[in-house]
Structures are given as C-alpha cells and as structure tokens.
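A lone chain, given as structure tokens: the form predicted on its own.
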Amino acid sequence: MSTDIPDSHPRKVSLEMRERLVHGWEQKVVATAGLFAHGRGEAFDYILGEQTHAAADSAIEAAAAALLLADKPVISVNGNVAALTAKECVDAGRAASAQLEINLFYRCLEREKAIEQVLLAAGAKTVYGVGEDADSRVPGLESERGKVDSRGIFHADVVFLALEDGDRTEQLVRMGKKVIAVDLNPFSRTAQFADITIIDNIVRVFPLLIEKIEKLKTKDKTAVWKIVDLYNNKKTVGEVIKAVRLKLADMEKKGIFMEVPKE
C-alpha cells in the first residue's frame, strides 16, 4: 500500500480502502466488477456522509443479537470483504462463534483458494466453500453463487452477508434463513429482502458489530431475544432513504447543485 497519502487528506481513508481493492485485485482475491461494485457503494456512502447512521447502528444490533442467538451461524465472505476487513471478519466470526464461507459470483478455484489464504492468514481456524466442499446448491439460484458448502449457508439458521446481491438474499430467505445484510444501497434488492439490513461501510460494520456482540453476552438472553423482536427492518431501511432525500434536500437548498442551462 502506498504511503504517500497525508493524514491530512480529506479522502484518506477512501484511497486507502481503494489501495486495498486494488491489491485484492492483483492477487486475484478481488473480481475486477468487485471494483466496480465497489465505487457504486462509495456514492451512496458519499450522500450519508461516510458515518454510520442511528439506523444502521440499531440495525447492527439486532445483528449481533441475532448471530449469538443462532445455532449455526455463517458469515459469507467474497473478495472485496477479505481485501478490506480479512480480520476483523474473523474477529466477528469468532466472537459470534460464527462459520466463514466463501461465497463467489465469479468463482474459480483460484480465486477461493486466494481468499481463503486470506482469511487464514488473518486468524481464521476454518473456510468453508472452498472448491469441491460447496458440494450444495441454494435452490432456485442459477448463478455460481448457488454453490454452498452443506457445513456451513445450506444448513445455518442465519447468514451474514456482507456486499452481496440480491438474489441470494431472496432465495436464502425463501429457505427460511435469517439474513443479515451489509449494503450501502437502500433502494437494492438486498436491503429490501434481508431480515436484517445494515446500511453502512463494511469497514466501519465490523468492528461495531463485534464491540456489540461482546456487550451483548454480558445480558440475560430474554434481551437479547427482544432486541430481535423489536427489530424493525422496513422501519429501518425507510430512516435511511429519508436521510438520503433529507441530505439531497440541503445540498440543493444551498445551491451546490448546479443549474442545468435550458436548450
């Protein structure tokens, strides 16, 4: 990573996280559309503020309540995750006592072996999915990301999915599985299909999720069930939209939008 970006920078972290990207990318761990997924988030966290919102923190809440509440909890894991948060993934998998799986789009063994080499040398004890272990299929999904392995997503109760499409989404609900969902888009079929839908960074998630697992430990289980059963994930993904609206509502007031000249 280059060492050229000052504190002072206003876009540090941004570069920063793009470096990653960029070298995930030429050690075959990031897709190249991985990059292109990736600037079509930095918009949407541009709009919000690159903060995380009041909804987006309840709704990382109701996410650790809900992996320390499952039986056989699963983070999915794809490139763009491993180059940006390959440890505190792991963090999060083992405070949550939670699997790790690869899950791809574009899947090759190359790809999951360099991930997982990823992830292990991050702490991880075990990656599912790898090569012929995603020996099974999530039904009605066409795309390599069917392919699970049957230790881990086929048979976990509640899946974490971070940067992910929503087609998986809605077939692993259509599975009767609770899904947990990082997207930065609240208008995607991913945050409109999760059970849980977290609107923020994936790098400022992780850590804040793994602080409110710990914390959660600590309390009697009958609230940590109701923080799940309060959860509101419309409510949730509806204070962001009027975020979203309410900020371009400013910017336009204080004339930072441009007029468009007339023909």
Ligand code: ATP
Contents of the next structure:
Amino acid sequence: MSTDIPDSHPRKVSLEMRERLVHGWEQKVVATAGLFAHGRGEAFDYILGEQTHAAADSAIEAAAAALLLADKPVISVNGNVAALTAKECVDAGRAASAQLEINLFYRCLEREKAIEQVLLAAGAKTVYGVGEDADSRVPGLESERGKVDSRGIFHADVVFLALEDGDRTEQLVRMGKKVIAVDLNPFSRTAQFADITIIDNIVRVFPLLIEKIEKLKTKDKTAVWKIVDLYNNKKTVGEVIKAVRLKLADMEKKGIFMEVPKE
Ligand code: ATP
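Moving from the form predicted on its own, what structure would you give for the form predicted in complex with adenosine-5'-triphosphate?
Zooming out: every chain and molecule, the one shown earlier first.
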C-alpha cells in the first residue's frame, strides 16, 4: 500500500478499497475501465450508507442456498473481484464446492495469468478460464467477451457473478443458468436480468455468503429449497430502490449541510 490511512479517517474503508484497486491495476490484475466501474459502485454504496440492507441480506441467503443446491456451481472472477476479495472468493468457492473461473470483459493472457496468480496465492487449487482453457463460447456475445471454459461456466447450472455487464448477464440467463449477481447499482441491466441480485459491496457480500453457506449446510435440503423457492428478486431489487428513494428524500427534507466547527 502506498499510503497509511489513519484509523480516524471517516472514509478509511473506502480509501483502502481504492488503494487495493490501484495496486491491482499496477499488477495488471485490474483493467483501467475496472477503476471507473468501481467509481460507479462507490457512488451507489455512498447513497446506500455503505451497509448491507435487509434486502441484500435475504438475497445473500438465497444465493447461498442456490449455490449449495447446484450441481455445477461456478464463481466468475474478474480483476476487481481478485484485487478486492481474492481470499474470500477462494473461501466461498471451497465452502460451496464451486469452481473459480476467470471471466473478463477485456480478455488478455497477461491479465488472466496475473489474476490466476492472485487466486493461487490466496489458496485456490484450480482456476478455470485461463488462455486456451476458455475453449467455449456464450452464444450472442462477440469474440473475446463470449469466451468461457467448457469445464466451468459453459456447463454450469449456477453462476455467481460480480461487477458484470448487462449483456453477458443476459446471455447467461438465456442459456438457462441461474445467475447470482453482485452489483451496487440497482438500476443496472445486470441487476434487472439476474435471478438473484445482491445489491451490496462485494467486500461485505463474501463474508456473509460464506457464513450463510456454512449455516445452511446444517439444515435439511427441503428447508434450503424453500429459501430458493420463496425468494422474489423483483421484490428485493424494488426494496433497495425504495431505500435509495427514502434516503434521498430524507436528505432533501433535513438538509445535509455540515457545519465546520470554528477554532
Ligand atoms: P449494465 O451493463 O449491467 O447496465 P454497467 O454498464 O454499469 O452495467 P459495468 O460498467 O461493467 O456495467 O459496471 C459494473 C457494475 O459493478 C457497476 O454497476 C457498479 O455499480 C458495480 N460495482 C463496482 N464496484 C462494486 C463493488 N465493489 N461491489 C459491488 N458492485 C460494484
């Protein structure tokens, strides 16, 4: 890390995330566009109060259940996910017996290898989707963007995505996969297309996801199925949009002008 951010800094967690992404960018793990994508997420996180809302919590529970019930679950990893949550990603894969696959919007071997190294260093045993291993295609997506691993996403029944773009999410849903997406933007096409949309920051999602997977492992399968069956994604996304609307209305009503105390 290049800067030491004091504990007292009110934006410490957010600034540390930026530092991790800049570090990832320097290591060619994060694409330049990934830094902008993070900025869009940050803006929504700010409005959402940088906390996990009840709706996101129930989406995470449904995601944990869906991953546990899957025959071939895959966690899709891009540069931002690797830079922010490599260890948690590996731990979630292990907890859910899911494969990890590198799946990039801007594919290039150098970056695939750099991300693979980060995941291996975080404890991953196998990483799909590197180089020639991305030997299959998602129909409807042109060239590099459509490449996936036949052992991974191509044949997966449940795919966990984070910070994904709408086109690819839509095509995976069209392929008949159950798509779990993490996206702080409740208005994005990804958030609208996914079967389970977790509107929360990936850094808060993984620890909760792992906790819920472990808890659900102790329940019988009927109870786990019930969670998936009763889950309503439209309602979840709607609840987060309502939270955004209420927060903005409250700010407008109260005014949020801060006074700087005089010396
Ligand atoms: P779409 O095509 O789905 O409408 P988009 O064009 O916004 O979405 P991208 O530019 O690929 O797609 O953006 C990725 C998404 O990731 C953004 O919507 C952003 O809110 C979200 N995001 C960024 N950082 C995080 C994070 N740390 N945790 C969760 N979501 C994030």
